[in-house]
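Here you get one chain, nothing else, as structure tokens; it is the form predicted alone.
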Amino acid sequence: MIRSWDRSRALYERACHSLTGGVSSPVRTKAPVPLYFTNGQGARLIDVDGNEYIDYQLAWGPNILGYNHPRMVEAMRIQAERPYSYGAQHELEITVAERVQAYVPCAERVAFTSSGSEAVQLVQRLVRAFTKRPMILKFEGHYHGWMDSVLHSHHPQAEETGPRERPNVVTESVGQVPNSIENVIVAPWNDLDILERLLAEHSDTVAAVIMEPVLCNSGCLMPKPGYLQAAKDLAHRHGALLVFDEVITGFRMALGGAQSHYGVIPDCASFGKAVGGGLPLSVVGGRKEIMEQMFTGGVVFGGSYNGNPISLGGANAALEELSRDNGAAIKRANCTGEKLRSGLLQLAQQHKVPLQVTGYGAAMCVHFTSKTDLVDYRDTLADDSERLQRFLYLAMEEGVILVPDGRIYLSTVHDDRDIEETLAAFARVFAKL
């Protein structure tokens, strides 16, 4: 099928006489133009130019319901017949509250706000001032937000790493603080030695431990079996805190996100995108004395739009329906999400084209290598980016939609019907690969 993105390519021409660069976020940019759409519905969306897409990406991650949901739907619009914001309480708070604490192990209290990069400066605070010591341990290839303390080590070159034994902190932005690299440690994810003589080399200084429980950001790269477990122990020996970044696998990997999943509790943890059904809202949660420390321990904490009613409609009927039979339809998703791996793996064996798809059902990612086993980011250095590029290229074209760094979103309303049409699209694309 060819397809027209004439309207989309003039809305962008447009665009960049008024926005910067013509999009609202960088990464939204990507061949052949980027796309403007008009609507959606369940799975699908549909462009300017009346092309339909099987979509996952799903607004990069938080539409976990897929697109105008009922259920949110209609929590938006009792919520839109309210003031949009109080900067003051209402009961929503407390109701998708106590939600996310029946559902997350970790969450003895709650905080909200905005945005995921927000939310992982709260944690940085919080458990800078629990502990009185200064220094974060991150791994490569996690990304945790593109503020400058946070912003290290994410997607760097692999000229830029340095030994892997002790690897080099490396900012990301031009403009980015240089000292912003002083209260920073970066390790190999998935590797216990090192991450044990890093945290002993920096015994009392060392606040906690943060990471991504599935390294999403970086090609869905999952945990060696009992890592999670051993990097608590090894922080909470040293002193040091365990916090999770579940931005993305908090309730989407499973109800209670990875750490219910993993049975591995942290000491706080960050969630975003699917908590949220798609509005704008991002959520802390920790230990009680940990949180509380924004009341009774002098640590600053603000937001006009923290707890507004419109967010947390949307969440409050988001997770009311992701709880629905003990999370029946997160456990959809990601069987469905399985469905689709497989066929794709299949098709690349066919085809030989040398193929691995990582992550699990609901999170995934495609990667054009060779390699075998891919446990860090460093493995992931050796995939083939212009192949991808290629796969994603003609993928548009025949209808289907992924996240511009080969990542695979699932929704709970992702149907046999979408799998089969998309696994047929995808053998087109082989076929011309």
Ligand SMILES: Cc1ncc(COP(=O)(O)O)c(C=O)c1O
Given for the second form:
Amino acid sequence: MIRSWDRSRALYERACHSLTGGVSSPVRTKAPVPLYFTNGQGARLIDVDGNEYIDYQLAWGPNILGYNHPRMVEAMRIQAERPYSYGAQHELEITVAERVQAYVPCAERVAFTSSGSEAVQLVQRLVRAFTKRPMILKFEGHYHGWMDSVLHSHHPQAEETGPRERPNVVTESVGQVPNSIENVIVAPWNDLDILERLLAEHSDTVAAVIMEPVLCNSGCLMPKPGYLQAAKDLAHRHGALLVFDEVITGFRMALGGAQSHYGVIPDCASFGKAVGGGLPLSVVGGRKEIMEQMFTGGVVFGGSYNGNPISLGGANAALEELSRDNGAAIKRANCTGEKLRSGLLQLAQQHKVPLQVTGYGAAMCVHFTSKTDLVDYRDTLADDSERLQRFLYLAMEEGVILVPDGRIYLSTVHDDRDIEETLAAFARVFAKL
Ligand SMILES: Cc1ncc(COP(=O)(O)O)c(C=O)c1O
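Previous: the form predicted alone; requested now: the form predicted in complex with this ligand:
What follows is the whole complex; the chain from before opens it.
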């Protein structure tokens, strides 16, 4: 049980006088107060008030190996004793590119960037150049970073969404380039009929269909059986490419991401978060002829931090850990998550609370809803979000941190003791809920 959040509160108040909004990303302002951390180990975090938490946020996903993993610390130490930035070539670039190539089926060639948002920008430019077409078809509820060209219809209000067969393209931010919507088509996910109709209508203009292969950013919804392959076939039939945004699923759902889990190989894919084991790194992988347009086809691409040695040292260590024994650590994280899911569902049943836990073991999401068939973003609009906020608050008071949208990330180091303690905490939460 938490003692107090007084020191976090005081630091937040101080921060608000210098750091805009007091935090480095607006999504970090959640109740009761943005927590300030001093340390962490394994699956646990310690805040400035001395409270210990079992953490399922993993820094919003990247810390797949948990906190202060000895291999990561060692890798960073080794790199920090050498020049920590070259802006030029070094062998780790090749080592990590070869690893990605070995694990990720679509990655005939690889490029490094620093954030998931940046990786998606590169992918978009590549697919537009390759197909000589301007439009991107994306899905409602899917998030591909905060840049103007893709920040559409991520979480539109119900009244903004428009007809399901032809959703509105909704900009998400004030200040976003208004005509960015002209290059985007939005479709409901997990619906092949509508996808086919929209592709047929825009047949000669769609460069690519882009999606999160598991809809992690709107409640961890799974693709319907056969959907991913059928979407790929449809895209190709209409001369468009298929892009998987695997920033969350990559190196988490399986070593080779959702594409290897489902056996559906996209033309290109973006990766971030887990690939750097917690360090800022993102990756684009794809078919050779698409990727090599960067050097032979006039596609411009840059970045001062591309191939940063510390990030790549961390990625090399993370990928070594994750790939050992045929991906045993990732399988373990997914199994541990399933134990948590079944315990959580049992508790909800005992307390007669309508609850769904969607997703796969290492990335799940709780929904307070009596709807049992959650297949696209609009289904999640019926979730009881006030109850979720109360649940998250009570869980935090009990020393358990989830992502503010109800997501639960499992690292490779969460163990049975963590799950037992978490379920005991959740039992107390349900009793109060
Ligand atoms: C699927 C997906 N794509 C892209 C991004 C953007 O990544 P970043 O926050 O590293 O820019 C995210 C971030 O959460 C994401 O989940």
